[in-house]
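Listed next as structure tokens is one chain, alone, in the form predicted on its own.
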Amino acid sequence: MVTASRPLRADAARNRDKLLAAAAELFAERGLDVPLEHIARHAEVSIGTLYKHFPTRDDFVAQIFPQRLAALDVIGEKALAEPDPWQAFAGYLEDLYALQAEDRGLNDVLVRDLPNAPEVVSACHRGAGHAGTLIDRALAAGVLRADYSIADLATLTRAMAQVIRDSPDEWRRFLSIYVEGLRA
């Protein structure tokens, strides 16, 4: 990635911005596996220009997704503010998977191991912290089946990512069936 030691020329800065915009759009539409050549073409720059600014796909992820993942904090805070533990838990799941359904790239980010994107990892850990608190509250209130844990939520998130990829119009029904099965 281009370092901040020397400011970019105006044309180079424009190309970088075009690449970020193209990547953000294509990731949202098609997921993280969109070919980098398609991003370059969509940005109307050469593949060499893309690699000069973003040598790896992880460089795009590190630039684009921390801001998008900030929505996890908003969702978590909203759920934590809900006084009813069941509504807080179920509402958090609904909001989380709605976010994933709106953005295929975000859907992919939430289920992949991305060690080269520490800000992404940090945002995911914060989201897991909110979820853990919500699970603990629901368990303490006796409204969530007693054997449910954060590990189960991680499994659900991977499953929901697949449902969203394969059947984007069916995720709400799947989630509803799953959540109803979790009531104590």
Given for the second form:
Protein chains: 2
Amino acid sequence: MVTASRPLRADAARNRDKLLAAAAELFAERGLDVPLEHIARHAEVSIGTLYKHFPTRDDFVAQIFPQRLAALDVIGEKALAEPDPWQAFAGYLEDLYALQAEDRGLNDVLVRDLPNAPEVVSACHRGAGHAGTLIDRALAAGVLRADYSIADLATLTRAMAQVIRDSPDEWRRFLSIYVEGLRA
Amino acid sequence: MVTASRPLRADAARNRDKLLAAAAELFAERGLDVPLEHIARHAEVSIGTLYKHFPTRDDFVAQIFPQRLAALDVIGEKALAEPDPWQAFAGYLEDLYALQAEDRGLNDVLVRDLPNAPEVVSACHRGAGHAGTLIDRALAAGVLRADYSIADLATLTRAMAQVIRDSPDEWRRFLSIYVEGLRA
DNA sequence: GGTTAAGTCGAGGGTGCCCTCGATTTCTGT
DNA sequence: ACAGAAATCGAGGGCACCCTCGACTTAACC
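Moving from the form predicted on its own, what structure would you give for the form predicted in complex with a further copy of the same chain?
Below is the whole assembly, all chains and molecules, this chain first.
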């Protein structure tokens, strides 16, 4: 069933873009919970127009974060290209949380479930896939503690989210201590 | 300057107690941010009466948590009595976060600064004192990584708060991995 | 039992955010 | 240039929480 909607009118397309840009900026700075009214104001568009284009907050999230989550694939590939299994895994963690630390909204996305943004969910699944491979490789090489699993990484991610929020300069140290605990 | 206020009338004392009990229960279950109206309802007292007894939310916090934080002293003493410096330190962490995991409000208290509840702040300082001693002893014994400091423990506490909130059954595992990373 | 200070009550005003909808404006195809 | 479809606008209703204040009730003391 093809829902061939007519193309947007020029002014509408412009406003849509302004809204997306505003949302992306405010999400990154203030997190996923910025009032939608702030986004509208920042985009210089009325609140009614905002709701016309993006009826729910998750519509913004679904438009903005899949792109940003593509970075997850990039660091995943990068890590998979690293020959040393320990370096690959540890480097992946560094890169992942560096990404998270740069974007308050992304930090939120990785902690919440967003049942209404399937593309975001699937991007996270892809990321988890990479991470799983890295874990398996490290396990096979015997460099990672034998009982480590992807669930532990999920827990770590939530913990890191909090550390990043509270003290954006100390997360590397925290991570490095935790990672020490991971060696086989 | 002694502000000898008259004793409370019987009904007032009763209501005050009901309010404290309600607040303690709801803080523990739902965290520090329960609506004050819920507390009043749960205490079967009007919202006006609540404000009469406790003009701010921090007045509740200041009444409720110093008691609860006394448990911090207990586990601190217990740890100081343990002869093995590593066991003392690691056991302290276990006990501390077990406490935190039992009480959603306490979990919140340990993450926020509460400038308006000086008794709470000072109880935390006392706790930090114990922890500092335990760290120093472990460092002196050479069993703890040499650069560890009380600031790291503060970071850990925030991280643990998040882990406890999200997955109340997995915090022990998370902690044990982190603690592995701590051995000298 | 009467007096009165102390205490209780809850309606209601304030704020911040959510979301809708009818009046108005603007684009676009002819 | 005009008609009509498409967009825009923002006032306003709803909700959850905050907090206040004046009218009412009650305990405490004689």
